[in-house]
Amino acid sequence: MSATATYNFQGKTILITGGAGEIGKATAHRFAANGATIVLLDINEIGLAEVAEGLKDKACGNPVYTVRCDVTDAKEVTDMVAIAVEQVGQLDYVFNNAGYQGAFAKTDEYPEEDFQKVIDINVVGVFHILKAAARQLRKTGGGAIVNMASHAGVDGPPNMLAYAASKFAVIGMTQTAAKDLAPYGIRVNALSPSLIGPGFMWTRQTELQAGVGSQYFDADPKVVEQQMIDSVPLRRLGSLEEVANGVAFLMSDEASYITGFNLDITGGQ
């Protein structure tokens, strides 16, 4: 997955959900680049505004779609794809992104009502996007779908229960949902980045870690950030756009072969 990789979306349709945020817009951007219709999906109206306002030098002529939903609300989901669809005229690839990291904090200390949160997005909102793309690949003979899952699903991070048992079951219902949707031509992939920075992200999971007072990271959160990049083999973060590179890649046809994977992208690890 070099970064100069390319790969021809022209003529294809993507919808990417968390459009306003971090990676959602770093795939948008990838994904336009090569020649893909683009909408945009989040629950956040004037983000969804400027990503898509940025998009326009590099949309290659194509129209740039967003749509203000709530991946929480299961007929809002059913019925803004379907919307999305109608306008667009057809879907080939869903990167189910949309995502919430929660509260840093000892398990013991855990709030609940954050617990629900990072489930109802993370987890329930996921499905509500993988069923209703599902639906809707069916009808056009198949597609793809990647899950945005996490490094914290494979090796559940200290201070992160909610983040970690959430992505834990995005992994789950990726190997679950390739092996029901194969039958319809339906490829459905997961993703897993590690350490992504700089942003904010990273950011507000550095400064959050060091506030927790846990005998894995320093209450510097300078010193927390060296922590962690010295807990990758590569010794370096990767970047927004390494992670679209990982989507391009899974939704392409150099990838038609692959469906219920988890491409983990972890520096070396």
Contents of the next structure:
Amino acid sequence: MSATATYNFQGKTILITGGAGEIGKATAHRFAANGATIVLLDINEIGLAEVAEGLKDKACGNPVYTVRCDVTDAKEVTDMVAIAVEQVGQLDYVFNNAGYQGAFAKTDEYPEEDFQKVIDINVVGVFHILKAAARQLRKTGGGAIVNMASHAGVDGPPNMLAYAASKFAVIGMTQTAAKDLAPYGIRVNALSPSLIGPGFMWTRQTELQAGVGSQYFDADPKVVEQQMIDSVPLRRLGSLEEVANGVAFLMSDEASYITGFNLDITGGQ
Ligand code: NAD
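Return the structure block for the form predicted together with nicotinamide-adenine-dinucleotide (NAD); the form predicted alone was the one displayed.
Full assembly next; the chain just shown is listed first.
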């Protein structure tokens, strides 16, 4: 699928959380190329500025907005989403994507503090954005939300206890929110990529899985990479662009009767 054609998002505005990260950036490029106005939200101010700069020439003349916000802070989310909407004038789509992969450790060794951090960002943060998005989209007659889950929220991988818990929760929230928000014309879907790369999360997970010393992965990250790719029926990683294509489809009018759905992007896993 081309990154420049297929969907028409002219006149639409998308808020992308985790907008300074790799999937956020790829999705911003995908939507900008299809005419959307982009609002990037992230806790990483420097990263936001870099992604916005890279989008300048690709945004079809539309401005690119950035919002520094910690999704774990309910008040900050409420305030910053309101300020962003006031600036932009409208909101049509929300990609609820900010997330944290957490520690890699066996269940009996999983660090308490990190478990809490993963839940705070991936569950509580997703809830805050979902609530703020729902309130905003209700006011203007509807829209679409895509929550970023993971294949780890469908089939828990070894050594990722908190991450699996958090992404199962995202899929549950998606199903309930889809029912709750359907009367207001708001569709809510989830996206569950599996092995995506190259990128920060891919490198991090191969290195950390290698370090755990479990029966599932080798101690050499290069071997772990191959072990993981061998577990994919299509025998390759999914690309950041393929994830962005999934977001574009779920937001688009082509998906107008799809809500409460989890789109697994796994290469057949
Ligand atoms: P990334 O680390 O490049 O991006 C994550 C972004 O979230 C970062 O920019 C980070 O600053 C931001 N963030 C973290 N905590 C935040 C907070 N409290 N408030 C605001 N922003 C915060 O990773 P990515 O690969 O782009 O991942 C994006 C999403 O996709 C995550 O939810 C991740 O769990 C999910 N995912 C990624 C993969 C993958 O292989 N890359 C696979 C499945 C799911």
